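Below you'll find only one chain, the form predicted alone, shown as structure tokens.
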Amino acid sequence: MSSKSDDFDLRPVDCIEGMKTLGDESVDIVVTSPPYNLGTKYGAYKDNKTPQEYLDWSCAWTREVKRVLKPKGSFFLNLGACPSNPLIPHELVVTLKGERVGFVLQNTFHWIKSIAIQTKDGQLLSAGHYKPIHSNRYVNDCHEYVFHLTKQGDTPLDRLGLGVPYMHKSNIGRWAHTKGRDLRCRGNNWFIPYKTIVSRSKQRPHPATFPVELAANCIKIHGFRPDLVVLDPFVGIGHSALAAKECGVRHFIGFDIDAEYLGTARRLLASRDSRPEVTAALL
């Protein structure tokens, strides 16, 4: 399962067993999106735990992650909601951050899926993509959550490892933190559309991806080294190993039950990086 270069290992395994294969404090960046609890269909997991079954379940898994990151790591956990059950992600990172877990919530970074914005002109553009809802008491949801957990809230990111040029470059001199730089934080706000797809059953065959720039983005707030250990304890078709792969990471580690989303992901993978010896680590 592994190369010279690369080591990417996919295992058909459930997230708790796994990572107590990895011995503790070994893994530098956790980017993950477990399930909900909102009766998503996965191929091979019952998204339908009560609410208590849920938050013990999470406590199980999340106390490995603590377990398995080192002292600075970082935590992305990525949660969403559904309009009539807004408080989910809120009442899990509590729970995360309660004695039973121990974690600190360092920042929360807001995954925009679509936004409505007036240019200069008066026009009002719509970007990005949602799934609608009909209902006359709930707005469409537009956006979730990605927490950013650490052991002690002390871990230090690379703040322009996502900066933005500035609008107006008179402020590149104004200000000292700049140091001459046209680069300033891009914020907690992350815009980032679904990419226009053909065929869900083809091209996105599992029903609660995120994006790929989503994962990449964590990668790099955190702040890229090639020697970085990567871990999705819920990997899917893969797409945080995309990123890992796009950032330039060479140690990532993901589970998942189900064996089809392994096997998606280690195509794509393979898509990606045609080099032989990385091919064969995933297949």
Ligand SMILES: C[S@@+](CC[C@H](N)C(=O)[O-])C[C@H]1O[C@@H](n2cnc3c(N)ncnc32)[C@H](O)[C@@H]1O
The other form holds:
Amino acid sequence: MSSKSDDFDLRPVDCIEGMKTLGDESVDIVVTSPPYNLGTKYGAYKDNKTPQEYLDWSCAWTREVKRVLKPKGSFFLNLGACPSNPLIPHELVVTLKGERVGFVLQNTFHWIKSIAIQTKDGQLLSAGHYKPIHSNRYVNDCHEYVFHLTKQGDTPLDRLGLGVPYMHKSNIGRWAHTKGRDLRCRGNNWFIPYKTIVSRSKQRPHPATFPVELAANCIKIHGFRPDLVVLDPFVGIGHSALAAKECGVRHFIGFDIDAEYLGTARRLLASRDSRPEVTAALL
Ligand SMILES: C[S@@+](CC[C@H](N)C(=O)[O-])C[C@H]1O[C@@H](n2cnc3c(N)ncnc32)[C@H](O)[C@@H]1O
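Now show me the form predicted together with the named molecule; what you just gave was the form predicted alone.
Every chain and every other molecule in the complex is listed next, the one we just looked at coming first.
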């Protein structure tokens, strides 16, 4: 049932079954966004487990992630919440840190989807997209988490792989650690707005994607090498696969129980038009 395009292996299977076919310590990077258990309307998957069922299932699939991950590998777990249920990501990460799975939380990144900054001179910089909430008690939710989980908490990163130039160039000479390079660590706030689309069914036929560059950031901060093996157990319409391709990764494995989503992923991968989803993430 699997289909291969180069070394991009996308399979319409349950991710636990899929991961069972992979060897111990065979994957460098897992970047994924599982269902959040918030009632999202997917095609094949019903996003309505009880809280305990959701935690138990999450332990089951993340134990497989831990088994296939190399000792210095990185597991980037994108999770979001909703204002009336804000603790789901935290409960899940605390569970994954516990003895049932045993990951270490090495970094927490914040995917900022929309931002409004009042500058010192009174200008308002407002950019990005969000889903407006009509409420007198909750504010619009403009961010999600990317938890960076590792086996020992000591996975080396390529901080400047995602570096940004200094605003004030005098810093290049001021700090010895720059070694003369005009690049500093970007930090853990990643401003990545969704690409504006006109038709969801034609341009992004999936209810809960992450942007291609979110996954690309994860690959770059882990440190890119062409021989990396990247896995997404919940690949959806393939944005992590596109990111891997964009970064130059040659070995990618993706699973999804929804064959229709995988069909879109294959089309996007094969198409030259896959690139417009990638826009520059600045800040
Ligand atoms: C949040 S979406 C991932 C979207 C993806 N990051 C993208 O950008 O297209 C979660 C996906 O998990 C899939 N899914 C749900 N249960 C699964 C399972 N047991 N094994 C594999 N995929 C599953 C759903 O069909 C859905 O596409």
